[in-house]
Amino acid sequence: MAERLLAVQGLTKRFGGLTAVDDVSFEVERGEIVGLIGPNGAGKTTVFNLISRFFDPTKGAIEFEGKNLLRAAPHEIVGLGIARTFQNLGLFPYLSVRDNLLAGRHTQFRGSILGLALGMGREEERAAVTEVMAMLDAFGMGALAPMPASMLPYGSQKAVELVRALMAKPRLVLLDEPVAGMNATETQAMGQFIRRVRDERGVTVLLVEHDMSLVMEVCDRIVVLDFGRKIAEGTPHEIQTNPRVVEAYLGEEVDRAPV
């Protein structure tokens, strides 16, 4: 029997007199990949925020391992299992890989910062550095460990990111735009990637994306949202027939129109 993970309830957003999330509800089940598409400015990265905490809902409820999830302040999400990767590379660019992704670790960290800089973590450090190696390995990425990440093709400094989001154990990963600017060939790659997050892993996917080679490839489910409300989900088939979501975007197939 499938197990919810999040649920977002009747969720709403208002900016002033803009509404950018208006009666939004949808469910993640543990173990799923779901995509969360529509045109820009249709309140998908409003969406992100809310969940992550940056905003404060209008209305509305979301609910993480059935916790209410409102109750939580944005530096404690994290903590809570629920991990995220931005629009914008977030790399630490002049970092080597490997201190890029002991960053994403430090959320694990039972000593102080204090204590760790006075030298009395060098224990939990190694084990760190054992973790973030063996994470790099892996999924192939040994190699690319002592490199700055300015470096990396961008492809691969996308890859960092996501395994960076790993590294803080979440049971969701939220992914803002997981191919932006990448070329046919990474944006495949990057796919067979969030596939093994999830497969490999037991990493829950939600993902904002424009790629709908990728959504229709990767997702067992799509929530798509118009103007802040949803008007459609369903398997990628299901929403590649919907009318409404075809006729939302010009009548043009779902699968060859970024959306």
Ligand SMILES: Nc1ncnc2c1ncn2[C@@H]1O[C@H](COP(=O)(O)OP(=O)(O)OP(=O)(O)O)[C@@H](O)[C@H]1O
Given for the second form:
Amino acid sequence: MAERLLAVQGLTKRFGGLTAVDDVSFEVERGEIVGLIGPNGAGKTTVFNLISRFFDPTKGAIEFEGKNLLRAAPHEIVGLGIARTFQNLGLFPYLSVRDNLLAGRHTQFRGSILGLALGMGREEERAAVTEVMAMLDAFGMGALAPMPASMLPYGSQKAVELVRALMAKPRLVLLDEPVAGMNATETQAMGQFIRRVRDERGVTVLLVEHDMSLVMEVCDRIVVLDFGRKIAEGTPHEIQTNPRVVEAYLGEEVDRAPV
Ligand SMILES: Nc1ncnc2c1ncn2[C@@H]1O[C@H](COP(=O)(O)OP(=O)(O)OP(=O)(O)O)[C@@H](O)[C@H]1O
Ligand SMILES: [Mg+2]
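Condition change, the form predicted alone to the form predicted in complex with the named molecule:
Next comes the full complex, and the chain you just saw is listed first.
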């Protein structure tokens, strides 16, 4: 039976006179890949910022694994099992892939990389490196470990960002535009990678993305926002054929995107 992982209820966020998120409710079940789509400025990133507690909602409730997330401080979110990647924030360019992942693992129990460097004993460090290498190997990326992040092709950098988020052992990952700037081949590879993360690691995924080929390919279910409001929810097929969604967002894209 389906198990509810995340529940967002009547979520509202106002910035001054602007209602960025307006009475939005949806649920995510454990093991699902759910897409959150909509035009620019629809409120998608704001929903992520509310779930990760960057902002307090003006109104509404957010529950994760039955816990009231609004009682948690932002720095507690990773520890509760939620990790995210950012729309415009990449890896540390001069650090190796390995060290970037060590930094990601670190966020599960301490505040800063520096703290890790200073505070970790040799045994602990060895264990951490082993864990990082195991994670890279699991996804066939072991050879990338010593390379400076900036040397990787763009698609690989984005994959490493996702692996870094996984180092904190989240049950839910929030992915904000993981294929922005990617070509079709890289996009397809990322789609397969997101599926593997769900299939092999059991990680639930909430995905914000404008690339409809990816969204329609990987998502089990899609929630559509427009001007902060939820205007539709359903399977990729239902969303592609929903007249309101086509009018607000998909437009001609609906003819081209695969079902
Ligand atoms: N910190 C903030 N202060 C004021 N207004 C904000 C803030 N963050 C977002 N907004 C506004 O809220 C609205 C929703 O923005 P948001 O970034 O959530 O949209 P989005 O759906 O992620 O768009 P995009 O697809 O372009 O990334 C926009 O009008 C934006 O300008
Ligand atoms: Mg955004």
